[in-house]
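Next up is one chain by itself, shown in C-alpha cells, the form predicted on its own.
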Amino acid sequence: MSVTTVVLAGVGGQGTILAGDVLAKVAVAEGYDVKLSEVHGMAQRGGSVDTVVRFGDDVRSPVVDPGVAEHLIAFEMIEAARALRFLRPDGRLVVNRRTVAPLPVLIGDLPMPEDLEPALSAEGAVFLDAEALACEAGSPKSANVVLLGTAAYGLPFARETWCRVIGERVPPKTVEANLRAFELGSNACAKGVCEA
C-alpha cells in the first residue's frame, strides 16, 4: 500500500491532538507503519493546530508537503482554508461548520474572513455541524470524536478497532457518549452529508 496522509486542522482546545493520537493508534493496531506530527500555533487555546497522520507499508517521514494529503478534516472553517494547501486536487475535504475568530481578528487588527463556506464549497468541501452531533451524543466536548467518525468513513480500518482505541483513549465516564459521537459522525457520511 502506498502512504495515506490525513491532516486534522483546528485550533487549540478543539481536540485535534487527541483525534490524531486515536487515528495513529488505530492505524498501528491495524498493522500499518505510522508517522504522526503536530504543529502548534502561538497560543495553547485558539492558536492553529495541525496534526498529520501518515500510514502505509513504509512511511519515511511525518512531514506533509503541499498537495499531498488524501484527507483534510477541518475542525473549523478558517483552519480549513488555511490548511487547504496540503490537500491533493482529488482529496477529501470535510469541514465542521464552526468559525473561531483568530487573535488578529479579536484584537481588531484584521477583519473576519468572509464567504468561507462558498469558497470551501468550490474546493469540494462537505460540511457538518460536529458540535450539534456531539450534543446529540450526550457529550458537547466530543465534536472531535464526531470528526473522527467522518474520517473513519473514508479510511480502511475496522469499526471494532476504532471503538476499542476510542474506549482506551477517552476518560472512562465518557466512553459511551464518545462512541455515540463517533457513530453519528460516520453515519452522517453514510447518509450522504459528508460525501463530496
The other form holds:
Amino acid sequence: MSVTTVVLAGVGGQGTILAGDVLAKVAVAEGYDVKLSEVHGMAQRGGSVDTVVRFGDDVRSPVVDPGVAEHLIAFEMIEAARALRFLRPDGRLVVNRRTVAPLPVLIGDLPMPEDLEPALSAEGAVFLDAEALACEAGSPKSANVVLLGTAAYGLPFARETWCRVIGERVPPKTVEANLRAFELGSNACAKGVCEA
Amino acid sequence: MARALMSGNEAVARGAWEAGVAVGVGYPGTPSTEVLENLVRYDGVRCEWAPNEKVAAEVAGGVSFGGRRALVTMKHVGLNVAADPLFTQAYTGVTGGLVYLVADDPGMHSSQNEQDTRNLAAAAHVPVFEPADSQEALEFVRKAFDVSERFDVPVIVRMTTRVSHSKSLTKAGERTEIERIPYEKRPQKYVMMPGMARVRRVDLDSRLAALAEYAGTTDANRIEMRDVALGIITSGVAYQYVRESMPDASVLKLGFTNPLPDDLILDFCSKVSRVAVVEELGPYLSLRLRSLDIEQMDTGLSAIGELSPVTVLRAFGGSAPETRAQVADLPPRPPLLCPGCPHRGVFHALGKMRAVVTGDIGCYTLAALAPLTAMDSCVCMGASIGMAHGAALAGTTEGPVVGVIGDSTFAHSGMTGLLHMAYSGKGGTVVVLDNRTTAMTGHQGNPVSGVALGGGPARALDLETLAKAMGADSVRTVDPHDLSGTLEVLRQEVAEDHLSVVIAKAPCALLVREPKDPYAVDEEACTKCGACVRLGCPAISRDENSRAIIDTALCVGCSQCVQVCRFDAIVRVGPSCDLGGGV
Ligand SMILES: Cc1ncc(C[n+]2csc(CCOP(=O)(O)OP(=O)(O)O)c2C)c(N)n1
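Compare with the form predicted on its own: the form predicted together with the partner chain:
So here's everything in the complex, that chain up top.
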C-alpha cells in the first residue's frame, strides 16, 4: 500500500497536536508504519499549526508537500484555506465552521477574509460545528475529538481501536463524553452534510 | 520490546539512558528542549538545566573528567556559546563518554538564524553523527558514547527540527550500567597550557585519523546500490526525502559525517554514472566532494531553508504534484503574546515613552510586532544589555535607550553585560522581565524562578540584591500589570543619569492556575477609540461597528485594558463556565 497523508490544520491551542497524536497511535495499533510531524515553539503562541500524520507500509518523509495529502481536517476556516495547498485535487476536506481572528484582523490592520465558506464549499468541503457538537456530547473542550471523528469516517481504522486509544488519552472522568464527541463527528460525516 | 512511536528527542533520551549516561545537562532551545525533559523521567540519571550552554558543556566535561558518561543538550546557536569549552575538550579528550546533542533548525521555525553544526564540528575537530529518524537517533546516541570513549574525544549528535520533532516507530533496548572510571591525576591530558596543549593538538590529529578509518567501517555509513545511473550522497532527514522521491537511485547514506569516509565516497562514486549531493543546509558534503575532485550534478538545491520530498523530486527533473488554487487573500497568523501576558504592560509603557529598545530573545520578542512595535533589536541571547550601552555610547538621542531582557535570558548571558555597564560608569536603563519562567521554550525552570528541571524546588536568584551588588545605582521592582505605575517608574529612571535596573515581576499568564474573572465591554460606553485594541491582546477585537469586544473565553482578567480605557467601558463579568476536558 502506498502512503496516506492526513493534515490537521488549526490555530495554536486548538488541540491539533494532541489530536494528531491520537490519530498516529491508532494507525500504529492498526499495524501501519507511521510518521507524525509537528512544529513546536513559537507556533504554540496562537500561530498557525499544521500537524501531519502519514501512514502506510513504509513511510519515509515526515513532512508533506503541496498537492500530496488525501485528507485535510481543518479546525478553523482561515487555516482551512491556508492549508488547502497541501490537499490533492481529489482529496477530502472537512472544515470546522469557525473563525479565529488573527492579530492583524484583531487590531484592524487587515479585514477578515470574506466568503470563506462558499469558497471552501466550492472546494468540496464538508462543514460542521465541532464546538456545538462537543457541547452536545457534554464536553465543550472536546471539539478536537469531534474532528477526529470526522477524520475517522474517511480512514480505514476499526472503531474499537479509536475508542481504545481515545480512552487511554483523555482524563478518566471524561472518557464517555469524549467517545460521544467522537461519535458525533463521525456521524456528521456519514450523513455527508454536517449542517449545524 | 515492541516498537513504539517516539519523537527524535524522546529517542535521544532513551538512547542516552540505555548507554548508561550518569548526567544530562543543557540549556533549553527549540528544537532540543524535550531531550532533557524526557531523560529526567528515567531512574539513575541526574538531569539539570544550566544557566547557559557554556556552563552546561563544562559541567558535562567535568562529569566525563570524573569518570562518568554525560550528555549535554542545546540548539544550534547554543553551540556558539559552548564553543569555547568544546574546542579545547577536543584536545583533552574524555574519560567518561561525552556527547553533545545539538539540534539545528533549518527554515528557522523558532530561531534567529540558520547554522549547520557540521561546519562548527569540523572546525572543532570533533566527530558527528547525523540520525535520519528516531530509531537512528536512539542507536547513534548509544554509538556516540562508545566512540567518545574509544577515540578519546567528545562527540556531537546533530539533529534537525524534523528529526527532533517528528515521531516514528522506534524499538528501545535495555540500559547498560557503566561503572565509574576511577580518577587518575593526568595533567598532560587535562591541563591545557601551551606546552601540553601542543602535544594534545598533535595527538588529536592521530585520533582523527583513527576516526576517519572508523567512518569507513561503521554501519552508520552505508551504500545502497540500486540503479547505477544516479548515485545520491545524503544524510539526516534529507535521506528520507531522497528515498521517497527517488526510490530507484543508488544512495550513499551518511550517518557519521565528520570525519567523512573518503574511500567509501570514492568507491560509491566509481560505481554510479552520475553523482549528486542532497543535504539540508551546508554546503558541507558537497564541499568535501569538491576537494576529492568528484564531479557533482548541479541540482540547484538551496543551502537556505528546509528540503522536502518535492524539492528533491524537482531537483532531478520530476514535476511537482498538481495543487489547488488559493481560495482567498489570507491574513497571516503570527504568534502573539497571550491574553494576560505581563510583558505587554512593559512594552505598552516603552511605546508611550518612544524609547529606543534594544531587545532580546524570548516570548517578549513578539512585542516587536504590531500593534506594540516596541522592540527595536533582537540579535542573540544577552545582546540587549551590551547593545543598550553601545547605543548610548554612539550618542543615540532619538529616544531614551532601554535594554529589555527576560529572566532566563538575563541569567544566561545578561549578567555579564550588566556588570560591564556598571564597570563602564556610564549609566543606563535595563528592564528585566521576570515572569518566573523560561516561557518561550515551554516553561522550563531557571535560576531566577527557583524551579529545577523536573519541576522540583531550587534556590532562586535574588535579582534585586544581584543588581545592587553589581553596581546598579537604582533597583526597582514593578508590577507590569499596573500600567501607570510601570510607566512612571520607567520615566523616572530614564530621566536619571545613573545605572538603573527595573525588575518587572509577574508570573507568565500560562502559569496562573486560577485566572481572574473575565471582563466585557459595555457597548453603550464604548467610544470606539481603539485604545484597548492597540494592546494587541488576542481576547480583544472590534465588532462590525468598530466597537471593542472581549472574548470572555480568552480573557483572564489581567485588567490592562481596563486601565487604558478612558471611558470606563470595560467591566468585570461573572466567572466563565467550566469547559470539561478534551484530549
Ligand atoms: C544561545 C541560545 N540558547 C537558547 C536559545 C533559545 N531560547 C530563546 S529565548 C529563550 C528563553 C527565554 O526565556 P526568558 O528570557 O525567561 O523569556 P520568556 O520567554 O519567559 O518571556 C531560549 C531558551 C537561543 N535563542 N539562543
